[in-house]
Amino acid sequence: MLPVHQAEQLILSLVHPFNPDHDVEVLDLLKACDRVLAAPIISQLDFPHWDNSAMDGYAVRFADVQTCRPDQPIELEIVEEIPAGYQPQHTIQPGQAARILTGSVMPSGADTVVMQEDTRRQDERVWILTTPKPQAFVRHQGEFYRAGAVLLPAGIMLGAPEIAVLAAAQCASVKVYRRPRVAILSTGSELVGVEQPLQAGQIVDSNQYALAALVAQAGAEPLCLGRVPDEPDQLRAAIVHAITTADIVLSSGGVSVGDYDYVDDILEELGADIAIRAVAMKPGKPLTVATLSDRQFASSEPNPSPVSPTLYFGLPGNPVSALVTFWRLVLPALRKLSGLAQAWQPAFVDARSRQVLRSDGKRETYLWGSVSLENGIYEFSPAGGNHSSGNLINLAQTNSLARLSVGQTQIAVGETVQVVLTQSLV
């Protein structure tokens, strides 16, 4: 059995990002959320396009209020108002001032801003009543960005503050990698569907559901196979069905050692390489991870990434283990392979538990929990019941898994453990 550390390392190695030339797609803008950015952007604007005035105010020349004070306030002309979207008309001269607004443009011969709360006017009159720091309140062309310069890099996730930006840099439509494609097949023949009544032994297919739901989570098109009885014929058809239609193909059950557990046999006979057959983590021990190229088998519908092999996992059957096992295996697989820069691998961090958390010590052990953030402290509570691989339930309304790692077999209440979330906090 592989550690889980070095388990996630090989996996990675095995997955090769998104081609920039081949696997990308061009989408308008308000489209764009959530994807990754093929290609860097370079914008030809300055951002602000131009100085401009960041408060409410008299735009003035520095030079004329330097020595202002409430005893001896400065008195200057308004020889214009200034809205936003409009061009200033007028040239500051000494003692003149121009009303300004948030966000106009700011009038030659003016440097600074003078806030309106520390001026009075009348009629066409503004007396100065504080020295403002020189060139106060002024936003300067190129500050926040000089035109030419790389403006956001390849390989980000496209949110909304990376979209308001594409926007002001005039960007309507942009290039963007596919959604990796994963196909999704449920190995046993006790499987059934949730619309078929159950009889004795079956057990519904929730893990199709599941994995479907994790992939599309993660930006990724799911295509749900269905599910293929402990028959070796159909499961080697629908096996090489998947790997030559998808990037990643995600089977669950089938990797133990029962004698009804074909997967690896069957990998094996289609020529792929097995990297990992068994992780020393609980749940998930059982996985298999396998890279196999599609050229050898003819299909009308190609491997919509020819170049690189399909990464195989096979998943355990317990639908526990296999989510566990998505969160901490599969997903930074796919992240790497969307095209991410970076940011692959679960983020963990330090929670205070306030239940006592047990592992027997043999294994990398996830405890599916919640967590809440309280006076700014992150703190773990395990799912209430048993923690068993089969226990679908108390995996609900859980946001979190608590590490413990091998050889620790306990951890006291308010005593730290790593979390990494598997949903948002809310």
Given for the second form:
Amino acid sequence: MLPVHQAEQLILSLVHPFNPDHDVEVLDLLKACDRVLAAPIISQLDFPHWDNSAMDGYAVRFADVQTCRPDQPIELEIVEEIPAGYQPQHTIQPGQAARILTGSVMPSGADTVVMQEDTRRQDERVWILTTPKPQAFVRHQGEFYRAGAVLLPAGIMLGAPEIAVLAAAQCASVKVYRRPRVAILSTGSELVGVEQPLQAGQIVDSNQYALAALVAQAGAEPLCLGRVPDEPDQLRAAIVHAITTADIVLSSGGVSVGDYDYVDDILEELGADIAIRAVAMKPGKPLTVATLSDRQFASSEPNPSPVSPTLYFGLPGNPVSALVTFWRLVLPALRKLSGLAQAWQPAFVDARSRQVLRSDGKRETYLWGSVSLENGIYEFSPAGGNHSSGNLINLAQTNSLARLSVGQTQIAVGETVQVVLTQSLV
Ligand code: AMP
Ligand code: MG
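Return one more block: the form predicted in complex with ligand AMP, after the form predicted on its own shown previously.
Every component of the complex follows; first up is the chain already shown.
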């Protein structure tokens, strides 16, 4: 069985990130939040675009005011008012000043701004009461960014600050990577839909919903392909359909060693390269990861990425195992595929455990619970009740997974444990 970090590396090595020439779309800037930038942005504008004032005050020549004191103020003639959006018309000569407001363009001749609070004004005269520093309160053209340099690199996620920068650079539309298409397939003859009456022995297909939510939260497009009974012909047809329509396929169930677990056999029959059959993690031991080239299958569906092979994850059927495996091993693959240049792997942080955490130490163990910030320190409380992969119920209202390494059987109260957030802290 493969250790978790090796499984993660192997999976990442199988992912071909989106191609910046083909796997892109151009979006209106208002629609681009949370998308991945596909090409670097280079602006022909300097930031600031021109020398401007950082204060409400007076634009002056430093040479005129370098000797002034409150008891010996220097008197200047105001030759112009420069409100926002106004292009100055005068060159400031010795003995002159311009009234200027925050953000307004500096007039030529002036090199320094004296803030209003350090002046006294009467009609068209102003007295400068204290000597400013040379060039005080002037934001110089190009001080923050020089035209022609890279303003934003490709491969970053666009959030509000990046959208603001793009707007300021007058990028009304922006080239982003398309969303990955992720097919979701539930296998198991016992499965029924949420709307169907439940007979004895049947299980509601919660994985379809859970995985669709996880895929959407990851910024990808879920393709919900429904349920397939444990019947090889139907399963084969469903898998072929899934791999010819999606970039990544997530099936759940049918990858253990039971009599009705057909997924691996079918993948082999279809010529898949099976990279992983099991990972030493708990929950989540049965996991099949394979790549399939879909060129051999005729399909009426438009293939989103005809060159790269499709990545197939046969997730365990247990609902908790399916979610934990997604967070730990599917999400990094999805992030790399989506064109993000870095930060594919989950970020583990140190937390203090509020309770004793136990594991049998045989496999890397994940316990679900809640992280909170107490006086600036993360604290982890495991969910109450049974941490069995069959118990989905206490996974709700948790926001994190704690990790116990192989060989680590206990973490005492107050000891440090590594946790990864599965939901944002509120
Ligand atoms: P399997 O991996 O197919 O052996 O399934 C393991 C357990 O997970 C069984 O109890 C299944 O009934 C359950 N299970 C499998 N698929 C799903 C699903 N889509 N939704 C909820 N539970 C499932
Ligand atoms: Mg099954």
